[in-house]
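Only one chain is shown below, in structure tokens, and it's the form predicted on its own.
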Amino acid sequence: MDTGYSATHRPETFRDETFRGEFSYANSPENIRHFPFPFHEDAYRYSVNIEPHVPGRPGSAFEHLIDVDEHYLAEMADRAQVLAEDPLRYQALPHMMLAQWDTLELLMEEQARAYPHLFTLERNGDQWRWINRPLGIDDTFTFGDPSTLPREPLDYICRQTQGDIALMDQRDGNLWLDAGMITAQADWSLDFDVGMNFHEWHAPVPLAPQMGVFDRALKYLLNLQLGKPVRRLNWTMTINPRLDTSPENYPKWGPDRTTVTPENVGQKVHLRVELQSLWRLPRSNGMLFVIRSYMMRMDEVVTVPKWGRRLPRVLETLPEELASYKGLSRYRQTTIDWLKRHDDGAPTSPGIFPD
């Protein structure tokens, strides 16, 4: 099968860019094809959309189970700035320490396995050495002893991993959001949600509770097995490539929605996709929830003809309740009109990958 890729995804260099100020974030041509486009057909359909999280197509965001791409250094710098301004973006309840160590181990193992030129993990009993070459880190510590790390284990490894991290504790037949580092969220707040159960956390989502979506998802996740992670794609849209669109900072990004015009859609409107993966943790029996966000400008999306045809068709079929929940109502039609210039009416092939 021709995958359209000449090599596996192996970032050697990282972009010098920002997610604020002059908004210099952009995707290289290779990274555009790396993007996890979320729509496998021409119409929107609400579904739980969960599948096994196994290594996927070479060159895509699914190739490795924890993805590292050309935005790594810029994202880590943005995360550090968010945490300096608002330390509550990281929280961990006291009973989650074992789950923190589980998470540190998993993220170090997966990054070192997939990108050995960037990360190295050496183990000698409980004496571990972690080398992160892009960030210039070379630390030796005792696994299980937080006093040997400069920060709590979850705090330490999340500052070196792309994507937001939530940790859930399983008890009383439910999942409880009891720890996390959330600095790149699409309009939700760890500080507000920490300590909530699965239904409370997802209560604001329209239509899905009445359809039983979250009841089915919770039942499925409670039976998640060790070594068999799962994933799903979620999406929204963002004006300007701003990673931090938190409720706490709404005054900074909310007004951007009023600035979209027919002339600037290609540059300002971004498709924002979350590759969400869920992992059972071995010692704590907790659950790791990795929410990796990807963004792409409309004028980058249309460089892939299939995606340029499909996206306006999907947006036209999105129920108004969901458009409102995602904050798209003000600029949805303007975006559809701009995208339709790139829809020649040809049929699209099934699936999410470029032809």
Second form
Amino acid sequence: MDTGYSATHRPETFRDETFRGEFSYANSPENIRHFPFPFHEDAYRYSVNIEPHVPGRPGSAFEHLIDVDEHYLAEMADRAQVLAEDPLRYQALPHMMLAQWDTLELLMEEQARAYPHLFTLERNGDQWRWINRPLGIDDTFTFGDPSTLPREPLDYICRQTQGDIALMDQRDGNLWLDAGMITAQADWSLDFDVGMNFHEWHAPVPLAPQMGVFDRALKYLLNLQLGKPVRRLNWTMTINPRLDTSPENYPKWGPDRTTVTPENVGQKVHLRVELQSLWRLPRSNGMLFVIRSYMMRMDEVVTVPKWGRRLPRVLETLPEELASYKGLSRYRQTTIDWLKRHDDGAPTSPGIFPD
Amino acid sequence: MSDDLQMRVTALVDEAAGIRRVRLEPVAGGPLPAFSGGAHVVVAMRDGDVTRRNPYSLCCDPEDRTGYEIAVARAAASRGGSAFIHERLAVGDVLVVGAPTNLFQPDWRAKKHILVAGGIGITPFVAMMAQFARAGLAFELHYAVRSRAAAAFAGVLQDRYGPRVKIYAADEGARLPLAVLVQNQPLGTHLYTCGPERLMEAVLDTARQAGWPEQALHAEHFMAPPPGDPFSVTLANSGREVAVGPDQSLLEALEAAGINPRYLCRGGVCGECATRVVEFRGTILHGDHFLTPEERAESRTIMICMSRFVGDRLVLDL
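What would you give as the form predicted in complex with its partner chain, now that the form predicted on its own is on the page?
The complete assembly is shown below, putting the previous chain first.
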């Protein structure tokens, strides 16, 4: 374990905010620069874009392998509310217990390593003590014995980790989505997909099957190695900073898309980025899929000049099938028109980080 | 690979006649990752001016984070790796070990696990049984050996697991009761076998004839790369020609030439070293368990860890 670790991104205060109701969610200036802007260039290009998940630029969302930021407490509160209303957002098939423990260990280790001022993990053989200061938790339990935790291990640790979590079992040359906690999804549902294999749960994605993308991605993932996690960025847009855009709640968030006007684009339209990481799990040989969602409204995006120039250019080149799949069709042009006012036509530098 | 671990040999123990167990502990200290039963590591050994890289199943408790153990049988016709471990490796030596990789993991849905080992095929099951026992899962081991003296781990496994371990010594006239084993098992039982190819085929055939579904049958087909006639390969990207010796795999010849193709298992199972065949005049001798019969017939892809070539021109996309 690293000692004397000093991090650049070191959240100490957490925003009091909501992802529903009055939608008080916002990003501080520091957190805007922390955002994983997903576009390397001015045009949209489809790619699987997988790269090693290794610690990246200090201060960015890539600095630590499991990222904690100023939204931690608010996201955990929103998650608890979603679970209280719909317990099926957490599911774990019985054969996933070993993978649950693998995940608990990994998430505790990574968070304690990166943020020692927030989390502490003490291990004495199978007797473990976990301290989560922001949430006021101090629990001692026996690793491997579910009866010593207040909830199943996956349920327990996911309620203390930003990002949705899916656990996959590997068998018969495929990956099976057999457990997870999904409360902040971009229009998909664990309850629909649980028990499906890799091809089944990707079936709705347009164009990609014909391109053979999923066969290649599956083959790559089946050989994912212990200790060598990988990551990719995915993105969409959400109207209002709503974390829970699940199919179950479509009646709540679907109509939001009709409310975008040229006047409210800056406040209402949010770029939503998923930093997805994939990890081979040690004891179960299963796979952990962390889907960490970040949202930033257009007003905030344009405070970074490079991003304000690039985003409208990317949106203009997005194929209509994908715009439709991502649910952007209705407000795409309105958003481009608004963003264009912030594009002075200057060239942008390569890469995703601010200049 | 840069993430490989430097590990020191801390114990060399003859587990049985011709089987040596090697304990490896990280030079840098610190806990190792736990692993899953059935996992292997690729061990790189510096033997004079040759680097030998062989895959070996991990045969210790996956929760022992202080070291990894492998067990190596002295091969009748060693390509060098087993002879090196039996004759030249010493306590204190440092080997380079890759991350554990599992191509033989248990199916965690199983109601019961039946393990059938032959000889050195016992190694992946030692780790599996530790996991099954800890999780309270039902399992039994059926272990076929030439003689009790050649039965590595037999004593320790019987001590740990009692009647769940059954040993069949050929020199005592005991045979694996395969037909009985596959009958009347609870629905949802999974069967795993590792050992000589003939044993594994017999196990799998018996189960299939008894109506077992393919998804419940698991076999570890690790083999050493087959020897054969020397040949040469041309690399499309550089035009370079590389000679492959009779006891060398294509992958090993490329590595010796300073090229580092991707690999995981080095045993023809994982598909990681799949390489596109740009052109060939002759016959590719597919030695892997990865490609389908159709893919073998087309020969547009070759698994360079196990396959050889007979002919006058082979050009690979490297």
